[in-house]
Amino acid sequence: MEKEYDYLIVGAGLYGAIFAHEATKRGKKCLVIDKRDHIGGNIYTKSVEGINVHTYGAHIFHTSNKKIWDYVNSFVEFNRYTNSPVANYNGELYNLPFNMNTFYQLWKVKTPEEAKAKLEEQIGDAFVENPQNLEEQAMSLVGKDIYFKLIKSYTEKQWGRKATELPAFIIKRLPVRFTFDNNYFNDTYQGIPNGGYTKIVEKMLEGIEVRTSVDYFKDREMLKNLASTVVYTGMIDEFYDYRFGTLEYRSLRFEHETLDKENYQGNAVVNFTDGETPFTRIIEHKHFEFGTQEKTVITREYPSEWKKGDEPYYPVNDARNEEMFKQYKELSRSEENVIFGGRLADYKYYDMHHVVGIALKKVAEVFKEEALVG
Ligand code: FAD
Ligand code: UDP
């Protein structure tokens, strides 16, 4: 029987919005639903006092892939924001990522040679060829001062686990540089969409039917029957009623505050790397867009344990969860009319540029076209 829609897209986040946009462009009829009361998923931004507030945490778009960069810029223009967070360790300020500025602040070394010699001394006997956990990785990369002042407590707060129990790859993302360059990312392109991220998703979903505050699992049979194919971007274990167990996440709590002052901390992101401060960072949103408003909005980010029903933010990709995910993944391969995608269905720590890449790849696969991105 002819269905009302070609695609029912569960999730109005970046993945769902790209899929819906591209399918619609190819003449397909889409319905997008989201259980939240807004579109955009975790990249949603909301205007408060004229400032675009990153409701679910700071989001900076960065990529070295020109096609991905051009793709997102075709919806909204991006500004020239460069992420350069500052770390506050018990009141001492250090530049991130680890670069000549940080080395000078820590040890007063002024040249790359001096910095390299100091790092070698700091690493000393802690160096291991194949680090098995985050502590070994960090000690082998930057040694003890940086590890104890800028990494250990921040990481243990963030993940709620000992650094020795965390995978090494988490810290590999942080560059170490022997130049005076505070750019947090090594990518060729970086920026924030002018007018906030919600605008991009709005543009993608223009002319497409969207229903918010609709949970797929509250009326699954009815919703499923509306379309020939379901594109599912929610949690994969929930899709299968947790039959192999519950995949774990790390959660976050955001405390937003509007302040009657123009400039609170002088930077968009300040990380608190000591063990006592209960939050990991304070975001001052206006600085993402060089705002000149009279007021400012700040957000304290508190890491928290995740339990069913909380927002799932970071997948915990340890051996146990990976094993469980494999079982779900295997099962999902046999679904005929369901496409799984996005960070929750793939249980992966994707950045936005990854999501753009995988969504466009999926579109190419479904419509039997050459992929825009490799
Ligand atoms: P989501 O945005 O999670 O969208 C999935 C949607 O599906 C959600 O809106 C959800 O409500 C909906 N949904 C789930 N289940 C159901 C259901 N049963 N029924 C209906 N709807 C449902 N990336 C970067 O590139 N740069 C950054 O600086 C960056 N910072 C980040 C900071 C934080 C704190 C976090 C958590 C992530 C960050 N990311 C960053 C990653 C970025 O948020 C993701 O890559 C991106 O948002 C993932 O998009 P998605 O569509 O896969 O998932
Ligand atoms: N990290 C750290 N100190 C910092 C910032 C980051 O030790 O000041 C570590 C921490 O383990 C964190 C990882 O680096 O989980 C990745 O941090 P990043 O800010 O790149 O990722 P995000 O949390 O924004 O996804």
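Positions refer to the first chain, counted from 1. All values reported here derive from a predicted model rather than from experimental measurement. For the two forms, the rigid core is made up of the largest set of C-alpha atoms that agree within 1.5 Å on superposition. Compared with the form predicted alone:
After superposing the rigid core, the C-alpha of P167 moves by 2 Å or more between the two forms.
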Given for the second form:
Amino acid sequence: MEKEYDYLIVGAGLYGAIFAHEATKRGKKCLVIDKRDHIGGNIYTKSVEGINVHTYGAHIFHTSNKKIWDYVNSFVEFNRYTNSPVANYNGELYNLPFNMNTFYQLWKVKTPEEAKAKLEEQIGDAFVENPQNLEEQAMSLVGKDIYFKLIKSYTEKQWGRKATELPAFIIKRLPVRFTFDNNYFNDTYQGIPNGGYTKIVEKMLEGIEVRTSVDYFKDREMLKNLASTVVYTGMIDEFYDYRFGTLEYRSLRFEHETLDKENYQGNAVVNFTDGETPFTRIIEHKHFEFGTQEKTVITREYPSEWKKGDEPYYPVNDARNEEMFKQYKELSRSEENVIFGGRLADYKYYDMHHVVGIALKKVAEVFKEEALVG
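Next, give the form predicted alone, keeping in mind that what was shown is the form predicted in complex with uridine-5'-diphosphate (UDP).
Since only the chain itself is given, any partners or molecules it might have are not part of what comes next.
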């Protein structure tokens, strides 16, 4: 029996929107659903006091792949925003990533040679040949001052565990620069879409039927019978009713506040790296787009343990969860009419440029074309 749609896309985030857009361009009929009451997934931005608020945390697009950069700019032009976060440790302010500004603030060293000598001294005191946990790994990379002021408590808040209980592989390397450069990313291209991220997804989904506030699992049989193929971007363990167990995540809680002042902290992102402050960072959204509004909107970000019903943000990619995910992944390969994609289906943390790349590769694979991106 002929289906009403070629593709049912479960999830109106970046991956789902790209797939729907590209499939529609190729003459396919798509239906996009999302359990939230809006499109855009975690990159959703909402206008408050004329400011585009990153509702689910800061998102800064960055890539060195010109094809991916050109692709996203074909929907909305991006500005020149450069991510330069600041760390607040008990009222002391430090530039990130670790660079000459950071080293001067820490040790008053003024030349790369002085900074290298001080860093080597710090590492020498703390070096462990075979680090057994995150603390040993981090101190072996940057020494005690940077670790205790800028890494330890922030990481413990983020993961909800002591650094000595976290595996060493979480920090494989730490960026150290001997220049006065506060640009957090090394990528060639970087920016924020003018008018917010929701604009991109709206453009991608123009002319496509979208239904929000629809939970795929509450009416699964009816929904999947609407289309020949399901494109699923949700949690892979939920798709299989958790038959091998529940994959673990870290979640986040956001506390938004509108303030009757032009400028609260002077920077889009300030990380709070002490152990006493309960949140990890404050985002001041107007600075992403160089806003001049009379008011400002800030968001405090609180990490939390994830439980069913919470929004999953960061996969806990330890050995136990990876082994469980492999079972789900293997099972997914037997599905003939389901395409899995995105961070939840792949149980992997992706930056936005990664999502664009894997979505376009999947489109090329499905339609038997040469991939737009390498």
